[in-house]
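Have a look below at one chain only, the form predicted alone, in structure tokens format.
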Amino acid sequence: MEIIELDPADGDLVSGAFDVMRATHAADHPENPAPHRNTFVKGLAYPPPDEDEAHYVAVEDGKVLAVMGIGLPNRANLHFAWAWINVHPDHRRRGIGTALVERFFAYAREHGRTELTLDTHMTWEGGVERDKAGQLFLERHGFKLALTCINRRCAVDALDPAVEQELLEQAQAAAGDDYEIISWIGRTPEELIETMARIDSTILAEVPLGDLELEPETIDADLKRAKAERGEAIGIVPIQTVARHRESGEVVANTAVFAHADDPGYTDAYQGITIVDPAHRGHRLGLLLKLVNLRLVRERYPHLRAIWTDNADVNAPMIGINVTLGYEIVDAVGEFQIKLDS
């Protein structure tokens, strides 16, 4: 067996890597959204503008047995690195996962990274029972649980229409006339890009991070444009709704759902981070934006059947909103951390 860096132009190895991802999903967490081939393949050729990525495959006799992706933030948090590892169920307990972890450590050291994370699916009360093998594997290699996120799924029509309308009217009344609600699909309108960059820059300062030591990243208009270009290249479209404060003209709350818009056979979408500026909380803006955006999702993408989200287990306000909307627990994802000597 050898571990080699995955070349996006090597179609056979890319296909083999995706087959491993698909087999891992089927064996370990089939209730979750399946990996999307087109997004994976195109994502190799169009990496995120704010991260440097590398992918490795474990190969034996020309067959891919495992795949690993590594991400390195390249604008802020230059001490940090994350990775994911999939080992084909038929080739586990052969030391392949350990070899990939060691390659991750070496890669991180080569790039001066000292805080590393890997994640694994875990059981959460009320959800699906998950095998503890992933957690035990990470702990054996020195990783410790740093952040737990609860994974939830919601049918796009989970709410009774009358209940949904009542919730919407209550949220609109709480928001009052101080906010303009604006929705769009795809790229952020140019007239909003600067204020959207401002609120996006607050995300890491506002969301619970557990024991992860991450600092907020300053996001500018150029980065937002670059991210939009990447989304278009890999076929993921944002369905977005924001609240703009009428007096200041600033966007003070934001939510988005991300969908594989070019694939009507893929019926799952993903809820992105919903954030409300601290100075504008208490007006039910989070609930209002999610309800308005949900209606837009149903209107423009009727093939979508479920929206998935995850929240830190300590993020009670957002969990409360999601429960109100009909989100149900599926499992949890544990983010495990290790710190290397600098």
Ligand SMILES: CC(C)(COP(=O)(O)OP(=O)(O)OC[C@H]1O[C@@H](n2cnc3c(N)ncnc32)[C@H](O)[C@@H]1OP(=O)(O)O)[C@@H](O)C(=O)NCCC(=O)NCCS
The other form holds:
Amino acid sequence: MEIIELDPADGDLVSGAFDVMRATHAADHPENPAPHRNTFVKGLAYPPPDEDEAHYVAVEDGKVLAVMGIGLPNRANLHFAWAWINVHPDHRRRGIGTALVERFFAYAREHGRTELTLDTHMTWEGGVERDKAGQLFLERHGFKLALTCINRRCAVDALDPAVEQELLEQAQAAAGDDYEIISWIGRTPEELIETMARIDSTILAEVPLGDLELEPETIDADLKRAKAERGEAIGIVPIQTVARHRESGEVVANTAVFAHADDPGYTDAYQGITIVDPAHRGHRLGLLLKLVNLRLVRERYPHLRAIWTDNADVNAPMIGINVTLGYEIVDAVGEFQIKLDS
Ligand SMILES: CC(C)(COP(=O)(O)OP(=O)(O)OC[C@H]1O[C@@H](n2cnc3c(N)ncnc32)[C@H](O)[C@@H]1OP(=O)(O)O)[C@@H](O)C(=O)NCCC(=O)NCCS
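Form predicted in complex with the named molecule structure, per the form predicted alone context:
The next block holds the full complex; its first chain is the one shown before.
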């Protein structure tokens, strides 16, 4: 068995890597959204603009047995490296996972990174049972649980229409006339790009991060455009709704759902970060934006059946909104952390 860097141009190895991802999903967490072939393949050639990526595969007799993705933020958080590992279910307990973790450590050291994370699915009360292999494996390698996020799923039509309408009207009444609600699909309108960059830059300071030591990344208009280009290249479309404060002209609340919009066979979508500026909380803007956006999702992409979200277990206000909307627990993802000597 050898560990080699995955060349995005090597079609056989890329297919083999994707097959391992699919087999891991089927064996370990089949209820969660399945990996998407096109997005994986295109993503290899088109990494996010604020992150450098590398992929490694474990290969034996020409067959891919395991795959690892590594991400290195390249604008902020230069001490940080994250990765994911999938070992094919038929080839576990042979030291392949360990060989990949060792490659991850070496790679991180080569790039001067000292805080490393890997994640794994875990059981969460009220959800489905998950195998403990990932957690035991990570603890065996010295990682400690730093942040737990709960995965919840919501059918796009979870609420009774009359209940949904009532919630919307209550939220509209609470928000009053101070805010203009604006929705779009795809790229951020140019006239909003500066104010959207401002609110995006606050995200890391506002979401609970557990023991992860991450600093807010400054997002500017050029980075937003580059991220939008990347989304288009890998086939992921944002469906977005924001609140603009009429007096200041600033966007003060934002929500987005991301979908493989061109693939009618793929019925899951992902809820991205929802954020309300601290000075504008308490007006039900979070609930209002999510309801307006949900209606847009249903109207424009009728093939979508469910939206998935992951919230830090301690994020009570966001979880409260999600439960109101009909989100139900599926499982959790544990972010495990290790610090290397610099
Ligand atoms: C977790 C995972 C990567 C382990 O891969 P692997 O190739 O089987 O790991 P290794 O053979 O190198 O195991 C190393 C050690 O981890 C621990 N471990 C691994 N799987 C375990 C299990 N099912 N139960 C208990 N301990 C386990 C053991 O201490 C093991 O050493 P041992 O076999 O000598 O007892 C693999 O099960 C997997 O892909 N799981 C699904 C995806 C996932 O959760 N990935 C996140 C973890 S990075």
